[in-house]
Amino acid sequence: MTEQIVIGPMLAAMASVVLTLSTRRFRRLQRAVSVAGGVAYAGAVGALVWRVVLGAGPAAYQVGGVEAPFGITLVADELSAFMLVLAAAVGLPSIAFSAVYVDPDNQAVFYHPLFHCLLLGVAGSFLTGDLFSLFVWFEVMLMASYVFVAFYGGEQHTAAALRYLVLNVVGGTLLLLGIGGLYAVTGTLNMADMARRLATPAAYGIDVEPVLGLSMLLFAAFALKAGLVPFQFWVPGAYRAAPLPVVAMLAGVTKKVGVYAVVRLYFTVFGGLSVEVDALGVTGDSPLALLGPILLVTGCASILVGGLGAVVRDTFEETFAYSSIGQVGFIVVPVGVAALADTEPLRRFAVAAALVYALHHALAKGLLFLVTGAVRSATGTGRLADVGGLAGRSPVLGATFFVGSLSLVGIPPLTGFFGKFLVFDAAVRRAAAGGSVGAVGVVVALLFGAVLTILYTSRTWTRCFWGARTPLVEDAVVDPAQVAILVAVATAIVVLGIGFDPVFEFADAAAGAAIDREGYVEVVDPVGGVEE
């Protein structure tokens, strides 16, 4: 019976969609129901974490009682639980901030049901145990985000939404082609069953050569959804157009879904596959041999492109949009290190470093986008040149921005310090073990990216929060309810940084689950069990 707890977060999101739709005529009630739905979602995630991490361990739920690999499987292991915590940590404050930030007329009818639809797609993506359902939940998540990008209407928003839609339709097509190809080659869509078959391909008559190309097709789709260079073009326009609480979700959570999919597929599903690799000057005997260099190159390129772009932007939204492109590079670089690791301890450590950085970035960037919303709400603009002296006008608002910026830079004892330290540690270990010019170049790129982060956060701070007050700031009215939400998120960043040990233990357990292919197969238990 306890396996049914796996569907708790999805049921909470589904119920919230229905309830916010049914209360659309009563605006205050709808907002209250929406925030309560966010609390219920966080509570369901907490119960799932209690069951998976502190209780009986990973669990699988077979929808309709149809056993895997024939039915639809939902799986909650430590990796899924970690990502769901990340989603809840950003989702709840974003919903609460929406209720006091977005114009009440704009909130009516569609806003809150769509927000919970976004959470539903995220939860489904993290919990699904088969590839086609992963595609479906991706699309549920993206359909909600399409509407949000076009939410305010107007030429700029419509153009951004169209660009976002076209690029993601291309990504979705690549994803569907890759999934169809893998089904044709392996004969299954269930990820545990696919992992089992790919580990012993001869027993199932599988030709492994096409799997390498199909895995690259999937990677291209996930890289586009994560906004990695060279697929980052949709990010600035979409972040400028969508409501800022939604942007906090897009930057903090939905981009991580693409990274999660890469980790889950390459380390869990393709982890046991032995196939000769000889492409792009890379040789090896596993898809990870090709994934590693690609992730290191795209990750470093994202760090440089995003960091340089953020340094010269004139608005909060553009600065943090380009920052998000750069920060996702800090997440995928350790994943690339893990893919090339010669030992299991280094692989596990590098994946844990990526997860810790993902959690840190979700909290810090979510906070900074919500601060942007509070500034825009108080002054009516997000232009850096027009909002000088904010710290004197509202010291608490300035303090929350300061905490988010320091965490992004990596100042102890905030979560960002540990995230950045672990990423550097993983890259240095790889350089020390490999000793190649490329491995050293990765460390240099990380250092350069860290310097760029200091430059654009300090530039934003000095232009907006220090100095003489501009007329807009002098007349600004800061909403105390918005500031209270910002204080809660900033406090979480400080508290998780001070009490970091449980966070790392959780991330380490999640990394262990990501590379434990046999454990994943055993939990799902596709018909026939694990082949010996």
The other form holds:
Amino acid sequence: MTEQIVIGPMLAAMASVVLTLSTRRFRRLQRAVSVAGGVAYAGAVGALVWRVVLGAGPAAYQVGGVEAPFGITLVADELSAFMLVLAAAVGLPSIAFSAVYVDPDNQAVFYHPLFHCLLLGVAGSFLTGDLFSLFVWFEVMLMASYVFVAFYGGEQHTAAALRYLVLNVVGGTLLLLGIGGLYAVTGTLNMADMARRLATPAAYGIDVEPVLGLSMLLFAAFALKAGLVPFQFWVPGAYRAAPLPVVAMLAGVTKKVGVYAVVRLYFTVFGGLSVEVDALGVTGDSPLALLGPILLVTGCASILVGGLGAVVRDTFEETFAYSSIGQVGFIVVPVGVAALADTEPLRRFAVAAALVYALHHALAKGLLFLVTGAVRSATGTGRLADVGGLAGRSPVLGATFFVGSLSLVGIPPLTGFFGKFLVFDAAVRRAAAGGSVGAVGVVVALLFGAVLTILYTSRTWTRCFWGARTPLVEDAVVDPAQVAILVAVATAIVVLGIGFDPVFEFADAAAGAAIDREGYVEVVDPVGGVEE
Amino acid sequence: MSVLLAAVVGGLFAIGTFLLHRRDLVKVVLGVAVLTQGANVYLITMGGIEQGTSDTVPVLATHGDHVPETADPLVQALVLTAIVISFGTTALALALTYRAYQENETMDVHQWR
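Please supply the coordinates for the form predicted together with its partner chain, as a counterpart to the form predicted alone shown previously.
Whole complex next, starting from this chain.
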């Protein structure tokens, strides 16, 4: 009986919250505890992966011993494990970077507890098997991020935090509306039980039509969290305001929580539902038929808006904030392809492509935001115009930025190459199979987005790392501890790129878990819900 | 009962959305509070309000033989959680509003620099 391992990451995060709060008077100790907490989180995730992927298979933990569908269930399957690895891979370097980057006075009271709260919310969202708990864990994660956006307390920060908060409350309300509606329609909140009931609606007396609309309500809430066009407007303000290690987390991990929720709900929970779709000029027989075109359109729009926005920004933070709007597009386009796929292998392949791209983006964008932090603490500015010749001043810092941006562009053998390659492969397979104008248009949009990525990364590189040194760079003092952390992340990108096979196998297993509805139900609730 | 609740939910959402679009920051925060309360009433409605039995309302079994119409106990638990979360969020929003007032010396979002 090793189901208890499922709560490991959450316990590690929660213990870190308590310990960093209780050691706040001893600042050095608090920082050490916090980094140790990050290591413990990564360790717990590692143990979970060991159990779920390499050992006995998916596990479900029934909280308080109350069995599903009545109790709260925590489920760790390959998909959750993959997303947790992504969270730990960004979380650990970010927390270590915070300890040497954020002003010690600012760290003292609540920075570290909140950071672990963020990790706790992320782990909870990935592990929960209950729709309402998903809402609660989203709020835990968002509460911490509200405070981080307001962290520095200037007028721009307060304004950004208020906008971010109001928008997310509206998003949370939409989420509640969707969840409440689904409860009324299906009579359950447990995701596995709901999947079972939706697959055979007649047996449970379920009216299937409302589920389509409710699923779209949920999609709007998740798209807002993921920062997809047309819900992207909060992203630049919030990313400009929050401390940079936290921005690495926001861009790398919390955005992916929205994507994860879409994949989990649409493929696992609503996957077996057959309902007649006739909306927005789309006809089909499942919610996926409607989700697919919406994801493809919003994904392509995100790629264009983000890419075009990033090319004209004049600070590091804003360039990468717009860039992450564009990159989320690259993640949801293959999800859209998977939703429209008519064969099981193509669907599985496209979901795997999205997951690989999500991991690549988390690592690369996390690294780039941390590099921005290092540049900012060395020169005191993030304005592209005031920085120049950094590569000559600190070659190692330059090299880490180079690795991050090359990975973002997609140069082999870095992880970004495989991410982009798989995404293009999925889109081209769709275009080859269907051959419609829309499918070809998606490939064109992806190509255009890739060119824009090359434009803005090379623009940042030539302006800030090459060229004449500005006075600020001449006087810059680069912190070796910060650079060491950057080197570690850059090394991970290179190593994962060279030894890519296990990464793809893991993503493929996660994609298999995402579309394997019966398997998920079997893990959570082998006995089956009580018949009405 | 359901018609009445539907009207209440609709009204709360209308008021909340209207307040969210005001220029005065305090009204925006009030809009947030009203909107989340609307979602809570909606949750109660979605659970269904039915003629209770002494199984679902054990307390009332020993207080006379009449068991009134009651809401689904599960959604009541959910709404409690949602209320706590929306209270916390509203409190944080109010604190941020005060901070924004200190910095900009105005409550008008259009005059933010």
